[in-house]
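As structure tokens, one chain now follows by itself in the form predicted on its own.
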Amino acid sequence: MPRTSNPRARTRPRARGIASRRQGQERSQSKGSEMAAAARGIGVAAALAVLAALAPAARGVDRAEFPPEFLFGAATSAYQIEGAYLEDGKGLCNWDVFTHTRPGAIRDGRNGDVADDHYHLYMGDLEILQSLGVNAYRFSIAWARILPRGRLGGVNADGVAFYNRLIDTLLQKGIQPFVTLNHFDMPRELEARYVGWLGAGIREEYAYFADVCFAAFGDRVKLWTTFNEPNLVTKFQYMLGGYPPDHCSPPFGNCNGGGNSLREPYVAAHNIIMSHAAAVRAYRDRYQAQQGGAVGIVVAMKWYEPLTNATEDVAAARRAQAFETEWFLDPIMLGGDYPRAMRELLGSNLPTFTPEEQELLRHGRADFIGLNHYTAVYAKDCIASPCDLGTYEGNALVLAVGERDGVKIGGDTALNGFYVVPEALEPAIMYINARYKDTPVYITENGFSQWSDTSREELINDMERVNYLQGYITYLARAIRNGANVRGYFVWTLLDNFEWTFGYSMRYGLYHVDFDTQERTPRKSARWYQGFLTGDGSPTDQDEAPQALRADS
């Protein structure tokens, strides 16, 4: 799950629903363009969004609107609920070291030792699940549990068994496996060992980690993903700071391991996509005739509209949108280069792909593109203008803002400069499928955040959330109808857990946590999604005060 580029700044939830977009997104951006096309719809959503606005929670949508065979889940990630860190043979992660070692990088204090203690409580929470009504469900694997030192330390049993009996639970109840390999966290041995995705060693130790998941548990499951948002954590890690290593350099800040923002994030991006391409092309040669499953990546997606009409804001959301999503993409389903605006920008600190590389990402296609989609802003451009660049999207010499003329682009969540914009999910999903030939999509993430701190009440009886899920898959299906290649829809995130710098005081989960008993207690948005994935109507209606559980009851 994404963070803002200041883990302490906050903003509070307001009790409003989905803002309208204000007028003149109708603009059209370079005539021909994959996101003029995409674009050209959010003008019409804009009087959509107006209604959306007024009375959010009367708009419904159904689950017939969707294909019999779409899939509908929700999503989590092992260091996030897992817990057990030092359990049956698991080694130590990057997450692990980093959490106990250095003060005041978690907001809360917190780490993932225990998390939701998922390990031990799986069994239920795959009950909570099978309750909601979804047919899907995406976790990820952690590299540290299966490869406690890598692939130089053996396999360790244990790790694999708890994933089979996972897999299996889930498989006895109709729900199909989606499954990440990587999403943020690796053995912390080999973290010190290539300074994370810095060594090209890294390449290797991946592939063989992807190869014994495949050998393992590829017989059952059909839908892999390489990355969970390289595009995002390689900034965090080495731009901006914040995530193990820890790296970092003016003007994005000062981090105490040191670091070159300039240069590193895209050294570390080079190898993770090169170790993407060498994991699917094992699958390709080794596995998939036979186990008949696809791999594909996930990304994260903002959509950048254009601040003003001005011709320089315009290609700044262009260019914007480049550096976070093209730059992974291109490479992988395009099997060139990266972004022209990348070249021209980064000059010499973009890496370049030898001949061999090149011949590699010809295999490593994805089959499939993976969105976690949350949010939309405005995008200012920073080459003409000056601009504070110490920023998320300050590599692109582009301001992220939330607001024009006064005016929201949407309403507020808890995380900063995430807003709710429904409406730009259609045409974020249309400019992936223009742009990548109609490869199908699945949105992998869309949730809602709230504060800890906000009264239990608010953070049972969640209208936002329930709005703002409800914005969204409407949006979801207005693509579908207008021809868009998507496969399926998970929730971020079923259980409220250990959200990285976060720690736990952030809350996204359909299910509230209480950290100190490890009671699930279902929200109203819950019970919504179970309504609308089971035409049961509109459990939100419902007086009754929802039950709390434990996992393990």
Ligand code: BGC
Given for the second form:
Amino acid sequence: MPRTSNPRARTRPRARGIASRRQGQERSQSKGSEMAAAARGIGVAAALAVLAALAPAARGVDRAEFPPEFLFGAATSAYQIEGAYLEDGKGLCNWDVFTHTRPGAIRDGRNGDVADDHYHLYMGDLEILQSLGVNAYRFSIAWARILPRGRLGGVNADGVAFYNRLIDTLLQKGIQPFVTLNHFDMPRELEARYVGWLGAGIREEYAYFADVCFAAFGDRVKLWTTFNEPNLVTKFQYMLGGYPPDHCSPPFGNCNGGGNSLREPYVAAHNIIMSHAAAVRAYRDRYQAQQGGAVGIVVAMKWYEPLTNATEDVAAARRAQAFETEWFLDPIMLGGDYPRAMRELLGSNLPTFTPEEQELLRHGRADFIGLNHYTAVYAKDCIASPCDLGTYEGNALVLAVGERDGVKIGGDTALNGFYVVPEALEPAIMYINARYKDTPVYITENGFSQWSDTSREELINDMERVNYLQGYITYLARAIRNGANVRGYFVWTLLDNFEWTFGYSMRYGLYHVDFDTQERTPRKSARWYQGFLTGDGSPTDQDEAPQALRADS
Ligand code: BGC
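Structure of the form predicted in complex with this ligand, given the form predicted on its own:
Now the complete complex, all chains and molecules, led by this one.
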């Protein structure tokens, strides 16, 4: 596979003037009208007229447009920030071993051994978090810190103690913990034994881990999610390669670890779906009544717009969404089977659910759906016309493109193929609400990437990120006005971190992190978010240089 076909491949940022940025915004607004209209099934012209009157992205957004109980937070994940990779009884995880044995697979050759050193600096980090004015914090639990050797080893009391300290401190600060059980990491021993998610034995391992966490933390954690983006991670693990155990085969790539891109992603997904169902069942049977919490699942969700009005492209956009979100959400939320579009294209490579599995799935319905939404793209059909299929959407016989008639769908971000299209958030939520019978939605990630080799001035005065967040939150408010059942929003991310195969070369943080000194510096976006949440001003009246602080100061 040519590496450039990987949607996470690097593109050089292009210098763009204010004029072109403004044009981009105008384009985005009209595109948004079209999308919103499509989602509601009304005429584009009528929608344009309504939206022109509202001029949403330009107007800014107010916390008061959201219900008081609406959750606003920031999100992180364990491997990306904790460091302390061998401390206090933690076992090695898949990413520890992958980054050490295959440094060439990481853009800057680095690893998460120290990352943000959050394991030691968490107190300062939670101060920072609190200063933003959030009422929720999304973080994940490192499986190998709790169960260094999986189900057959003991529970690591020091690991449990760390998350107890984290949770207790959050609650003292009035911040609700929103906990992800699995965010791309697993004990290395289990990865070796089951080839990650390929062996069915991993289901029992995961269910045990979930049970240990519900028992240890569920008296205080009321919002759980079983998995982060299983729809994305299985593609990078078993279809495109790049994430451990790095399996793939042509046309998607030639991976060191071997693999079968036509079959393995679906086997891994099947095991993850059943692992989710087992964990939810444990929660329902043993914990939910006393603990009174809820359990959901988080999927990555791009919004796909047809490239043209041709029937083939309209079907391609539909099919791309089936292969993106419905792959996991249909079996989990509707009980029992994969979307028809997948069955038709994948045939026997797509596993079938046994009657016992279907029975378990009936108990595995999630209480809410988390959406990690960053971008929208155009979908081009690859059934009637040939394309490069070695891409993220290639298994759906779709090519994602960023331009139509030479005009980009939205502004650039550092991440190749990820554009700023805030107006797509509303149809995305509406689509999920409609398909899954009004199940509550949380936007569990949304954020803007910068390259680390950008000047410090640009890294800190991140007006592009401010505009990104303001735009997306504006359309979130619109979605709520239009009846969306959405309960919370989390910025990705609190701190610059180990950005998976990008290492430290890409940054998403509200806070800039100097990885040599562990100094945290609030970006303009942190100040904007704080102003939005607390009503204390906006970046325009906070133009003084941001103050640097150590996380433990
Ligand atoms: C993941 C995060 C990641 C972010 C930015 C999401 O796919 O959940 O772990 O850092 O995107 O790439």
